[in-house]
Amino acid sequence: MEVAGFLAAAAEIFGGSIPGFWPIVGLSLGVTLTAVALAALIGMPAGALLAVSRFPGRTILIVTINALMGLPPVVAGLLIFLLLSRSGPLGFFGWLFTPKAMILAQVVLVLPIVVALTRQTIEDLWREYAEHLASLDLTGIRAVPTLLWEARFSLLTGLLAGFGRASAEVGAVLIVGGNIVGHTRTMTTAIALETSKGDLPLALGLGAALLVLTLGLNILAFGVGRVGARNAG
């Protein structure tokens, strides 16, 4: 019964009945997308300044960069919710439950993943290429720009990782957005709701349907990078 009534709610949802989806995963991809996109504008040049940079701390800084790989998505979205709340900070932009708010806790939670990875691959590269771009007067930050257009395949992995762990998001998204109906629901939070309501076909089709999404994306971007390193070749 189980395994019928997920393949009908899976038919349902990709055959667009179910009202509302298509808003849904619209809106997932869209805070997923930014938030990722936003990480690599500030994490890549972060992570190959970090990766081309000494300077005191600078090891004790990695650590903790690479420690907040880990950070628990509820306490990113709890530290999140005390500075956009009434009271907080940054209150006075009225983003708590809206999709900025639930912006602004996937970044914080994709950057140290982006900024991680590409310190160590622009550190790599560097270590390999310093000489060759020293005689062409190209040292410190003069070698990020280039540094990280060499990697820029490589670097496409880091990507597709902090994308992973945004689109997997709930904790965090789900205390700073609310999960309400048509303004802030995204796949995950529509998963757990539905879960929570014992309609488990329905979240396994969700469950699919983000799957689907997320593999897709993974291919398209698996086959540029491939396709970009044949013509760089």
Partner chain sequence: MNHFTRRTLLAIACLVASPIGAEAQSPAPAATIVVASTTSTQDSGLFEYILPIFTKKTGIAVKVIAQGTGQALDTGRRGDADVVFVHAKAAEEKFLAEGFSEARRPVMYNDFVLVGPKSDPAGVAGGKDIAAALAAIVAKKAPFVSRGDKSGTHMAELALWKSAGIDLAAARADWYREIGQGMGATLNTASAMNGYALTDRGTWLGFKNRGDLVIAVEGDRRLFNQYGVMAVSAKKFPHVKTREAESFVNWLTGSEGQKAIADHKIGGEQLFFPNADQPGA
Second form
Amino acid sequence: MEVAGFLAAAAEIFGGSIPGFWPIVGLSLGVTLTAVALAALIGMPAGALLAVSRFPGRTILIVTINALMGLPPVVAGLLIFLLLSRSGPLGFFGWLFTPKAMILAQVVLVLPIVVALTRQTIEDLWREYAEHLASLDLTGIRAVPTLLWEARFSLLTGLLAGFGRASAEVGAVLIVGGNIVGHTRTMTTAIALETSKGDLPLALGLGAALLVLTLGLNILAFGVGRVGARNAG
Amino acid sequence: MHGPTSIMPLRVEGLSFEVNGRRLLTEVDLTLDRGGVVALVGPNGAGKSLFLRLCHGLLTPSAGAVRWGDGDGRRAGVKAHAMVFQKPVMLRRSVGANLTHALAAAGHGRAARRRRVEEALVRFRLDHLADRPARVLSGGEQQRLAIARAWALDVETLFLDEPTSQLDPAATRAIEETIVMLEGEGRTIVLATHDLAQARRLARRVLFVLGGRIHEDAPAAAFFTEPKTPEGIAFLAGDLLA
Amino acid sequence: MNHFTRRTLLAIACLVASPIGAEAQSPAPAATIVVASTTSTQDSGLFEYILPIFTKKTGIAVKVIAQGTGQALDTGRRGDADVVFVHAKAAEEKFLAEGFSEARRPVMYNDFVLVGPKSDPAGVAGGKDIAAALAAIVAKKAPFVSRGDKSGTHMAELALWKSAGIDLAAARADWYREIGQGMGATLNTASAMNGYALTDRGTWLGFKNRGDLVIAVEGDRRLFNQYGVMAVSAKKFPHVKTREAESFVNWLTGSEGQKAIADHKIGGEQLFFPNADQPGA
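Output block for the form predicted in complex with the partner chain, input the form predicted alone:
Whole complex next, starting from this chain.
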């Protein structure tokens, strides 16, 4: 790989002279942020509830969720594919090869991370807060909103981990999205495509762009966490 | 101050608590009337905190019962007693927001919350700290905030668990003034302390706890001048009690 | 639920709502059809050239899923595409016989080329006889990279071994590398290990990481590669957009589509040769 070729490709990409680059970035971010937000909406309350409740089978459930954090993306992709295929049980949605399918696949990938990290964080916090909240009659599900808000900065880290997994992922979105140009082509599937076309500088340039975006988001989240934590003590 | 209806008296009947077969509190029977400061004294591990938690409903008794005068210790469904812990939990938000949270949990509306928070901040001299993160306050300020939080809820009875054990003399004095103020408002204070001088300064009635039993239950003056039991005598003399 | 429960939920809801809005931004044209096609047509840039012409004329947007031929046919079999546009006649006729489409129409052909390293360990460079070249590769045990993914190119490759009289099952050994991936990945692999590979000319022309690879054998009639198009049967899948699908098929095989195909060039070279008018192709 020539450095010059890579630099030229990177300059072209960021200079906007490659048509369709920014839509790809927009779609990637849109899909992944939506997936992470949905996973947060479902996973954070679920994880918190799991942390503060006791029921038979709880340990098995926790171990299962922890294991699902390592679910191979292609497997997740395949399952969603079979579900959403016209011949599958959810085929009538007509979601296959649309951004909706990609969001669904990424939610499946991110949800276990969000649930597991939330559960861990809230359980630690719960040890400190339980008596005070019980004193205020906030027990069980009534304690969840307070605990989530108190853990907000730690949870942000968990969401970042989820974002990382979703945005870096190629197998699942390729299978369920179909890598359709202008419609379901994301940064990672575009990288896979350019690699297969042998255009390694362009693939690497796209990779660099993805890195820059991820880095930027992490810096942002880190800054928010830092400032927020200082202000909240 | 709460009109004719009161959650007091608090009747404790045959109250026992055990963990894994170990008895930590044994058959406590007593009645706490409305008003005044009642001090629970005794060495560490005597069962003082445990007693407060059982009364406050944080723990379920192994035997016996805690009965409030009005039935459930609530007014309009909201707990009318509060507890301030030895190490109070400070939420990761501002001093003002810590007060707001407690009021919201008790179901107060927005306007009532704002008014009550304002009053609490002024009364407990925390108004200059209102926007400060609660967790960076000094120990004394945190304890004051914790009491302010209970006061804001306008509870009738407060359980205070060693509120000054980790404070310097100046902060301790400030808390004691606060307790006198709360008593002056007609509230009932149940204060667990191992500081005999504090109990002497504040309490009207003293419960001497040792080994999970109430050994003496007497007016403060009587307990401090002529304790009835050998254990009481030894404790007041400062002798080590196992 | 109390006040701050509602407030927290509201905050999370706002957080969620913002990116969802961004997702629904692509404006929907009158209609959209899904075409399951092959990596070779996509990688050669054919669709990028001809589809805008079609969409402009008809208002029908076309979403292309680029897969191997076998996979593309399966996508049609599950009802996940409205049209399949692939290149493996026998497999297409099976699809037809199974009732997944009412009719197959020939569209165009391109050709395969055998590429290999400049050093030419099998001594086949410049030849016109693909069967002889394959026999030489077997004899020299020169590295050969196969798609191995049931794609049209893979099926064509297997047919070529057969027509050369080579029993691949018996002859294959370490020299025969089946990677189970697309055309581009196969060329990358061949380039990295200085092996031979069979590729369609379009992908080859568009491929940028050639290393030492050059064309070794081309021009043999047996290397011609016919593409066919089929609309997925509405009898099997009532949800397919038959009208739009038929419109696409008719345009592709009509004079305008045929001209667009002929006009698509890379570096001045025509990649696909329209032959919709040639019965039996």
